[in-house]
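What follows is one chain in structure tokens, specifically the form predicted on its own.
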Amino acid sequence: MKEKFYLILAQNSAQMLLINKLLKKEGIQTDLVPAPPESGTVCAVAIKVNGDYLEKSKSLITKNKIEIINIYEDKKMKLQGLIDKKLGLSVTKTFLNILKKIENGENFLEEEIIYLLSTKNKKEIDGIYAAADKIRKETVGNVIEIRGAIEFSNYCRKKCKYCGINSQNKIKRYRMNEKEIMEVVKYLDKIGMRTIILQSGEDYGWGIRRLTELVKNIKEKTRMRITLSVGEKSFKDYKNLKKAGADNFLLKIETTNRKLFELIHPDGNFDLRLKCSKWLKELGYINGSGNIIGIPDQTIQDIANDILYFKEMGINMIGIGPFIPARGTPFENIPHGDVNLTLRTIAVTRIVCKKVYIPSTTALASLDKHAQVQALKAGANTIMLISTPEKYKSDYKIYNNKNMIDIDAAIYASEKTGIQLPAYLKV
């Protein structure tokens, strides 16, 4: 008899962490995972427990007078209608078996993910995109999530070989102050934006105390969720930022191949990057990661392992973009990543990871203005608007010829895909 697991959904992240701590203290093994589709919640984390400990868990929650939203059985997500009789004539047996796995909600082996990423059969490729699109609709709905990104500093202490704002690159540097940031925040709040992204290099000029005060101020002035993308910090720093009101954190692994990670990050520490992601999960952040498609020496197997990592880590937000060279970096003459492989990776990630947020990245739109639309048809569900002030926008040069995605681009993508813009957006 197979083990059953259940997902406990708390009222808020503070109660979720309290329940998780309580259960662990009593010897109950838990995991923090994305909330199930049937919960109807967005950007939420659930506590996963073995069915053998469900009654004990419920008893402990009741005893400690903690209110929860609900408890859901961790069921396989099943889909119907992916296979028809005609399909069998034009695809391989391997592909049909994978489609059956998708229909039955089963987990995938590494070699099966590699097959989905590698196939050249047009019918199979169309089938992959159709499955990803259907899973997107079933798990996160037929709405494009819109988020506003403020790139508030391009100072960075790191030497990443692919990044245009690395510490050794000679570019015009800027650092926004609190007043400038809050002006953008208030505008985004006014147009109904529910989530802002504060993104920067790893900038010593924005120390943890200053950053914490900014997060507190935003929370006091608005009801928006806050995503931070400010790099590697200590456990204590992440904890303080969470306590201040940060909801989400984006820290891309970029590649799960240790050798490739060390190649592109000459001053990086692969184990620390993994540890940071685990800390973020432990602290109850909506945990974001992602990879870069097309970095030197990357293989399809590497990408498959990235996807498995996202699944096993219970990552909530997954940013997948093509490598684009940046002037003045060691990689400036390396060709950009393949758009089609990036789109395929998005689709396969949706199929494997199910209920996650996957942006149609700015990097994709920078290589091909139609790619953002294609990504939404391939399983992506989020668009990030570049909301950095005009006088700084062109100086956040993480790669060449960056497409400054705005609200018009989001409207265009919605019209072309038939995926609705969120009702909260006032445009």
Ligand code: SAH
Given for the second form:
Amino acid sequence: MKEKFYLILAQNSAQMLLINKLLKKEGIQTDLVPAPPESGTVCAVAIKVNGDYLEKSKSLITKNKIEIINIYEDKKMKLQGLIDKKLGLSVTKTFLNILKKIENGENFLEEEIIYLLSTKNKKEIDGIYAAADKIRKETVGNVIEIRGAIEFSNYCRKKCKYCGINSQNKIKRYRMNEKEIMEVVKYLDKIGMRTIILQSGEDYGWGIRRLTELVKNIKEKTRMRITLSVGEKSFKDYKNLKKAGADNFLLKIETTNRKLFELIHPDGNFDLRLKCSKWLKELGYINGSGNIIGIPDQTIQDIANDILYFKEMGINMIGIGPFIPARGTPFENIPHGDVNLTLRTIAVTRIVCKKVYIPSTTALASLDKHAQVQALKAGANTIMLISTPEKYKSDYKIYNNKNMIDIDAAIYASEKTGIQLPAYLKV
Ligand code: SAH
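Give me the form predicted in complex with the ligand now, not the form predicted on its own.
Starting with the chain above, the whole complex follows.
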């Protein structure tokens, strides 16, 4: 008999973590994974347990007076209508087999992901985008989620070779203060934004105390969810930020190829980056990761492994962007990543990871303004608006010619794709 798995959904992330701890203590193996589509909750996390331990888990949870919202069987997501009779003539057998796997909700092998990322057959490429679009609709719906990003400091202690704000680069530095940030936060709250992203370099000037106070203040004054994207911190720091009210964290692995990671991060440590991501998950953050497409020497196999990593780690938000050279960096003369390969990676990530948030990234829109629309038709479902004040935003130069995505770009993308803008947004 095949093993069955179940997904337990609790009221909130604190209770979910409590359950997770409780079950683990009793020797029950658990995993934190994206909540199933039928739960209807917005990109939450669920606890996955083996069916043999479901009854024991339930009684432990009731005994500890924790409320469960629901329990779902971890069913494979089935899709219909990907294969029609005519298709057999124009695609390979390998591709048909992969389509069958997509229809049956089965897991993919590395070589199948490589195939999807590299096929040049036009019919097959169309098939991949159509499948990704369908899965996007069924898992996260027909709405473009909108996020407001405040890039609140471009000071950074790191030396990432690709990044324009790395500590070695001679650029104009800025650091917003609390008052300036709160002004933007209140505006975003007023126009109905549900989630804000606070992003910065790894800035000593915004130490943990200061950041924690900011998070608390935002939580007191607004009802918005907070995504932090402030780089590597200690377990204790992540814990304090979570306690203060941070909901989500975006820390891209950038590449899962250790050698490549070390090449592009002269002062980075691959194991630490991995550990940070695991800590964030353990602490109950909605966990964001992602990669860069077109790093020197990166192979299709590397990208396939990135996608498998996102799946295995139960990552909830996956930012996939092309590399874009940044002036003054060691990589300033390296050509930018390929737009089509980035779009394909987005589509295959949607097919493999199913219910996750995938932004149509600013980097993609910076290389080609139509690419933002194409990404939304290829499995992406989120747009990040640059909400950094006018006087600072051109100084947050992580790469050249950044496209300052605003609400008009989101309206345009919605009109072009037929995917709605969220009703909560007052624009
Ligand atoms: N300091 C934070 C935020 C980094 S900026 C952190 O370390 O997480 C956010 C993302 O921008 C990075 O994760 C990286 O993937 C992307 N980025 C930076 N420079 C880039 C470049 N030149 N081309 C493409 N993406 C880049």
